[in-house]
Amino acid sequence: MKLRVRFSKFGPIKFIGHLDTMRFVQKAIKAAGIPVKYTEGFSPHQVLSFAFPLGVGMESESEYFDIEVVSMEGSEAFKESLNREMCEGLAVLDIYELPKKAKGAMASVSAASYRIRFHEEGLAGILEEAVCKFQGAKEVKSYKETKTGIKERNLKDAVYQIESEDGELFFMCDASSGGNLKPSALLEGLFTPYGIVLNAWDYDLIRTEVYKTEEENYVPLCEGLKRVQ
């Protein structure tokens, strides 16, 4: 039985990288006695895959991983047994059944949404003005240094929604394998014209949802899936 698990990540655990988080979840699944399926061969491992790596220092309201189990007693039993083994800050929220031929979580991701809380209250007015300018502009250039030179990108092509409210920034952007936009690139595009350079400790970054594309619309990775009872 294939399952898609939605979980959250908050607190000090945000400073633990993706690979270490993945290894911890694997150990928690084993300790919880979840009847997970293993691959065959000389080095068997759990049939488990995460949807979209979460950057170090970033919190999340909605992350996903796919897992295949041999049997399933029920959603609450699964959640309770796994959450007992989780460290503070990691929590399983929901469990959904995946159709046999469903595309994997990692391959399904096309967009993600974020919320940013700024520590400096004085940025609220500038943020509102910067967002208005971004919304009205035809293009906002971003530059990234790569091994082959400077890569230019129009942020307007990668940001699908953006707004500010009460000094916080909300936006949805490209998260596909070929066009993933880092939130730091958007912040640079917004604040550089004002001579403001933000560091990672100047704000709290929370991923609010991860999306797939269905009929040209962006919907959460759990959309259309049956919640396990």
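Take the two forms, superpose them, and find the largest set of C-alpha atoms that agree within 1.5 Å; that set is the rigid core. Positions refer to the first chain, counted from 1. Please read all numbers here as calculations on a predicted model, not as lab measurements. Compared with the form predicted in complex with its partner chain:
Core-superposed comparison between the two forms: CA of residue 165 displaced by less than 2 Å.
Once both forms are fitted on their rigid core, the CA atom of residue 41 lies 2 Å or more apart between the two forms.
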Given for the second form:
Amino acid sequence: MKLRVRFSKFGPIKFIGHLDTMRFVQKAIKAAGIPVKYTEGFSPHQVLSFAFPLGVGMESESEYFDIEVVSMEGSEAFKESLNREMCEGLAVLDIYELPKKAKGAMASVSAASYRIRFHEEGLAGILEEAVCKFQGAKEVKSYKETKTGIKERNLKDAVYQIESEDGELFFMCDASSGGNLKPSALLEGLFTPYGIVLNAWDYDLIRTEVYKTEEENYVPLCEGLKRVQ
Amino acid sequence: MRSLALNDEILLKIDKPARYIGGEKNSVMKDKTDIAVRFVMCFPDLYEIGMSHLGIQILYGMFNSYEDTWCERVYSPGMDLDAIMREKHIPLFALESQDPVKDFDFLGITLQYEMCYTNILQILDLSGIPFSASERTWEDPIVIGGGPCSYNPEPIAEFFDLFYIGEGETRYRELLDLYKKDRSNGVSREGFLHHASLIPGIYVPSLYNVSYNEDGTIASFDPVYEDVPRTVKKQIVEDLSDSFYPTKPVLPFIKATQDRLVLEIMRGCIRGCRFCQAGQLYRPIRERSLETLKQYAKELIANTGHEEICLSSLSSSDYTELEELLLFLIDECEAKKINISLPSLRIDQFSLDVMNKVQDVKKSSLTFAPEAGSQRLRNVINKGLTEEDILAGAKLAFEGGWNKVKLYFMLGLPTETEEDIRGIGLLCNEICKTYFDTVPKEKRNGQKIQVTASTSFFIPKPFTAFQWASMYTESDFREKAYQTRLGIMDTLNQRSIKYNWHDTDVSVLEGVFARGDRKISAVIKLAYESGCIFDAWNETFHYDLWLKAFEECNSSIEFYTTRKREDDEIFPWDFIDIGVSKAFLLREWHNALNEKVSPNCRMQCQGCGAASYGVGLYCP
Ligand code: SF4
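Switching from the form predicted alone: structure of the form predicted in complex with its partner chain?
What follows is the whole complex; the chain from before opens it.
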């Protein structure tokens, strides 16, 4: 039986990287007594996969991982027992049943949405203008240095939705394995024309949702799944 | 949610920000308005090292079980953060509350190895606490030291208000109560320290005067006041099954160096290896009951969800109910998918069977610690492991499919000759021969025998029979390592033998600190001020700076290392009573020089003195 777990990550724990968060969650699952399935061999590990790594410094309202359990006995209490074993800043929001044939979390991810709060209040005006311009433009180029040279990309193809309100930026963008757009690349595209360079510590970055594609629509990774409490 | 002492910019720029944010599972938050005593416990090395240490987890859990006390943690900031904190004048802070260390009532520093001494100064420096205890006021926390190095606290005595001599579970409550009482009565800092010195096990360096002979040795060591005890008696837990155990250890987010649950099965050791300090310090031997350990193991697993557990003690093979304990753990851990990492057990059929169950034979290796290359020298050090034992164990293991063997030796032991050193290569060669004789070619499956010999340099430690022994110089050590290598290369099977050896310079310095006196603190301070820090780490160890500091302080390294000590010399640590008597140690020193072996506690009590505690498993 497969389950999809939706959780949030806020506060100081944003400085814990993806792999360490995963190791922590594995321990929590074990401590919670959830009958998770293990691999065979001398050092068995849980059959568990995270949908989309969350970078150091990023918070999230909605993250996902899939686990396989050997029995659903006591499943109505899974969420509660798991939350008891979590730490400050990590909370399990919902648990869903995953149909046998469903795609795994990682392979399903196609888009993600973000919210950005800027520390510098004076930025609000520029932001509004920049977003307006972006919305109206046909093409906004972004350049990324890679091993094979500088890669050019049209941000308009990667950003599906963008708006600003009260000095905050909201957007949804490509998060597929081949085309994932880093939020910092969009910020560069928005602010470079104004000669503004932003560092990771100049804003709070919060992922608000992770999406899969269903019938050409982007829907949250939990959409259509049956909630197990 | 807690706010952090470091801002996002700093945390995103430094290596492993997780070291500094706290918030780990099982870490304890309390409301500071309800708290009478704030204690911050420090392991003066990087977070990953400090978080691997059981002692801190014990005290952390115990203190936090007191309603009036909140214990937090602090570790040495890495060099990157160290620079930022100095530049931006950020005071050192505790992980839980993120409050400055200086605001605490107590700063406890655990002293696990001598090479952390400059890191103690870094902690004080970044906290804004004066180095010298005599310059502190009630604006500063009481700085207290504990752990193995506090059994010769003299080289760092100046930096501490007091030391706790012994096992922490026993006297801290008394100390905290005294502190609360004295503070509410408006007692001076000096007054409090004086009162504290009357608690058994508490050593207040400022209340003792040392005078020296012309040759630099100690002439007298006297208390300043009449009521201050002349000797400080080591405190021990009487019943290990009835003492605090941290079954809810703090779980680090990042991998600690020893990333596993620890089940401490006993304290003390029945074997009287004459070089081993721990074997004497923790006498007499006391065991935790099997039932208690089973219970702890279950709780540890349930409270953490950890994937690995290990046993801890000085010599796990000597635990009287080891077989039952291991069988229980194997069952329990198999069901819960937990790895057992085995301590180094004496190799026999039982331990091989156990290893076979919990490890991948192809990947794991056998470990032997003969410590010396010849039987003669093993008699000198009283290591009751013979060549026959080793070869018989190896044969059994080779039959069971093992083909990797690790051997540990020490170089520079008292009375060592070239022949003893050559014995290291010969023993390794014999092991290879045993392999070829035991495993016929057609059964080797393309595998090869791999023997790894590692040597460290012998450092005489206080409270051992070898506290009288002379230590060698760096160049002697290098020559000995070279001779070892030549000896190995000379053997028939040298291609199957790998040789590793430890750094020499750091061993010499460790030798100075181990048997140092109060005069050394000036050298440590100067070395720190000239840039020495993280001396336990190769990349930050600057021997040249240390040599300069010794020179500038007019202090001679040889006085502490190579000098011959007379039988009746007063040692800097003689005022501490660990139960084991100096007369016993001296007898053992002479036995060593006469190559005479002494039986272990289980075979026949040697009357070491630790029976005075009345709780030793084999004590009369
Ligand atoms: S008193 Fe005897 S049995 Fe007890 S620790 Fe000392 S030597 Fe061993």
